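Form predicted on its own, single chain, as structure tokens, below.
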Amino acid sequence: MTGLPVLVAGGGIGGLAAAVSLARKGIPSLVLERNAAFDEIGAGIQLGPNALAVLDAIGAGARVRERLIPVGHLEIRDALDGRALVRLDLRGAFRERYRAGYGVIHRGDLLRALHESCLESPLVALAVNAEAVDWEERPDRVEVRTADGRRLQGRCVIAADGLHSRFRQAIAGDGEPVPSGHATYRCLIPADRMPAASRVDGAVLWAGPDCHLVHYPLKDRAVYNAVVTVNDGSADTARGEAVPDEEVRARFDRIGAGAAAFLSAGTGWRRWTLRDREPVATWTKGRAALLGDAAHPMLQYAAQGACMAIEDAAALAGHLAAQEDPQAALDGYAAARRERTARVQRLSRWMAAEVYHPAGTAAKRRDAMLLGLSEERLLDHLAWLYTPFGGIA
């Protein structure tokens, strides 16, 4: 092994988790972030027990848990009539099976926890205003070029540069991500504005025809994260632009009184359009590999995008620590992660079509499926997802 660092292109959740994981294995890294600071766009994020267990294992769990809200339940309600279709208690039997627990956190708080863990380690170097744009292979290293012309030497390069990854085109060559037809609106609602029926200690999802609405508490329960999504065929590009409150309410004019009361409490909405990719078999090229959304972007419906990136990070570090040859290590990492992440990508699409957005007969079929689930059966169904790495070390 050379003394060169692993170069990580991208300082988001996946990139910083990779740096922390590598440091845990005694491997130096240099994280290249294109922006002027390590900031995260967005609001809330759900962390399942698979991700929390990995964060504990890489030494970042304590910092994350200082900011985490361990909500008491997950619930799906019918957005038309308000009925509870399924509710999973996240204490009791769930906590006995998944000891790491389940929680929600502001994306910025998660990134800060990882950033602090990086700053604590002498093995992690961080660079801002350093956008990695391409790389060249050398006999015993890689050379990464930044947008401002710097050339940096590394043992290998990990592309954690997100949905629109520059590196993915050189590695997988599958073009740009495609519109999913879904648009999401987000805002934070002060707790004292939330209707009493929605001011609960849980993550609640209202499922409606071609739409769904989600809320859960953040920031010591002072605010609620609100995420509402409509399947309206959107194909434009929106990345957080402000939209009028009236536009959001008009998009959800078919929902019932319970969901509408929560929606009406929201102000200051911002809009994103969701894009998707097919799972790909090619994650590596020489001494370069993809990680997180660069490798397997997924729709939000399984609440596992960041969780899979965190798992990627730990798996990557394990393979690089176990193999002297970086290329062989990266190929082993990709082989270990492809099938699981592809399964979660497909699950996310299935949940959108069959659980969150169906109408008419399809909604009745959905209701019968969810209402017939016992807690034990539901926990069994979730085992592959909520066990770190699917139970495969």
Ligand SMILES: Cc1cc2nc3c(=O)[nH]c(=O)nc-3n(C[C@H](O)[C@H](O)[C@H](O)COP(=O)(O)OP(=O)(O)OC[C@H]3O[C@@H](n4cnc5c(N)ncnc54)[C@H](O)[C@@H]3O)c2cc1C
Given for the second form:
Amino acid sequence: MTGLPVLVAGGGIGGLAAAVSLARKGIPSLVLERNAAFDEIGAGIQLGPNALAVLDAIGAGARVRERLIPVGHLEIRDALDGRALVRLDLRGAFRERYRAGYGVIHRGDLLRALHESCLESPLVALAVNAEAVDWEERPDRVEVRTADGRRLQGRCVIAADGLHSRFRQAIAGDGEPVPSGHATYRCLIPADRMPAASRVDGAVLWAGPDCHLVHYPLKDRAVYNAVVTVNDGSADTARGEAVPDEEVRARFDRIGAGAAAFLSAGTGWRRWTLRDREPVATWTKGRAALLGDAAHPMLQYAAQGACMAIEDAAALAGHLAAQEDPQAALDGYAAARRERTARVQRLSRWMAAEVYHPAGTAAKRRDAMLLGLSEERLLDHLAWLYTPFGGIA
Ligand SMILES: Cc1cc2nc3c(=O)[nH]c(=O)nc-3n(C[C@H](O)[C@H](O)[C@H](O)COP(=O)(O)OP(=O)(O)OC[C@H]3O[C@@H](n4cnc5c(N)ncnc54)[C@H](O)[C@@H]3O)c2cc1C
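Please could you give me the other form, the form predicted together with the named molecule, since above is the form predicted on its own?
Full assembly next; the chain just shown is listed first.
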């Protein structure tokens, strides 16, 4: 192998996790981030045991766990009448089966933990204000061009440049992400403003009709992360614009008193529209490969987009360490990751349609399905998802 670094385009959760994973395997990398800092806007993120186990394995687990809230349960409630449809205790049988546990964390804290792990390693170089524009193949390397005219040499390039990946167009060529018709509003609610029924040490997921509301504690439980989504056909390109509180309340005018009490505690909402893509077979081109949302953007309903990016990162490092030829290693990585991530993309759409947004008879069908699930069967259903890499190393 040459001494050239792996070039990573994008310093989000996926890109930084890739750099940490590569360093763990003794492989140098250079992360190019177009923004002026490695930072995340937005609020919380749920981390399943599959991602936490991988973070432990790549050596970032302790830093993440310093900031993680290991919530006690996951709960799906009917947004009309407040009934609990499913309640999964995350401590007892769950913890016995998934030793890495389940937690929630502020996105900025997760990124900081990964950033600190990068800074600690002499094998990771980080560049901000470095927008990767394209790459050219050379016989023994790649050359990545940045917007300010730099030409950087690497053994290969990993496109971790997110949902609107520029590199994806050159690799998969499948156009723009697909609008889901769903708009999401997010804010943080101080714990003392949360209604008592929602001030719980768990992730609460309110279901339908045509809407989905989520809250869980963050920042030492001082605030609650609120993420509320409505299926209103939105197809604009909102990315975090501030909106009046009244707009949010008006959008959720069909929910019951319990969900409405939580919603009305929120102020300072911001709005995003949600997009994903169909799974694609093509993740690589020569010495370039996609990772994270660039490879498999998914709706947020399974809370697994970042978890899959973290799994990708460790899988990528494993293949690059095991295989001398970078192109063959990238092809091996893509082959190992495609099927699992496609399944999670499809699961996320299914959860939107069948679990979180149904109304009327479809909601009754959902209720019957969820209320009939024993804890053991639920844990069995989740095994493929919550076992790192689906159990295939
Ligand atoms: C409402 C919502 C809730 C979610 N909740 C969860 C959850 O609970 N659990 C979970 O696992 N996932 C969740 N996700 C998904 C998760 O946020 C994403 O899957 C994850 O952030 C993807 O990380 P990434 O690094 O691939 O992409 P990004 O986070 O988009 O990072 C891409 C980075 O690349 C940079 N960049 C872009 N283009 C270039 C370029 N040309 N050159 C250099 N840098 C570039 C960007 O500035 C950015 O820093 C949620 C998503 C949404 C929308």
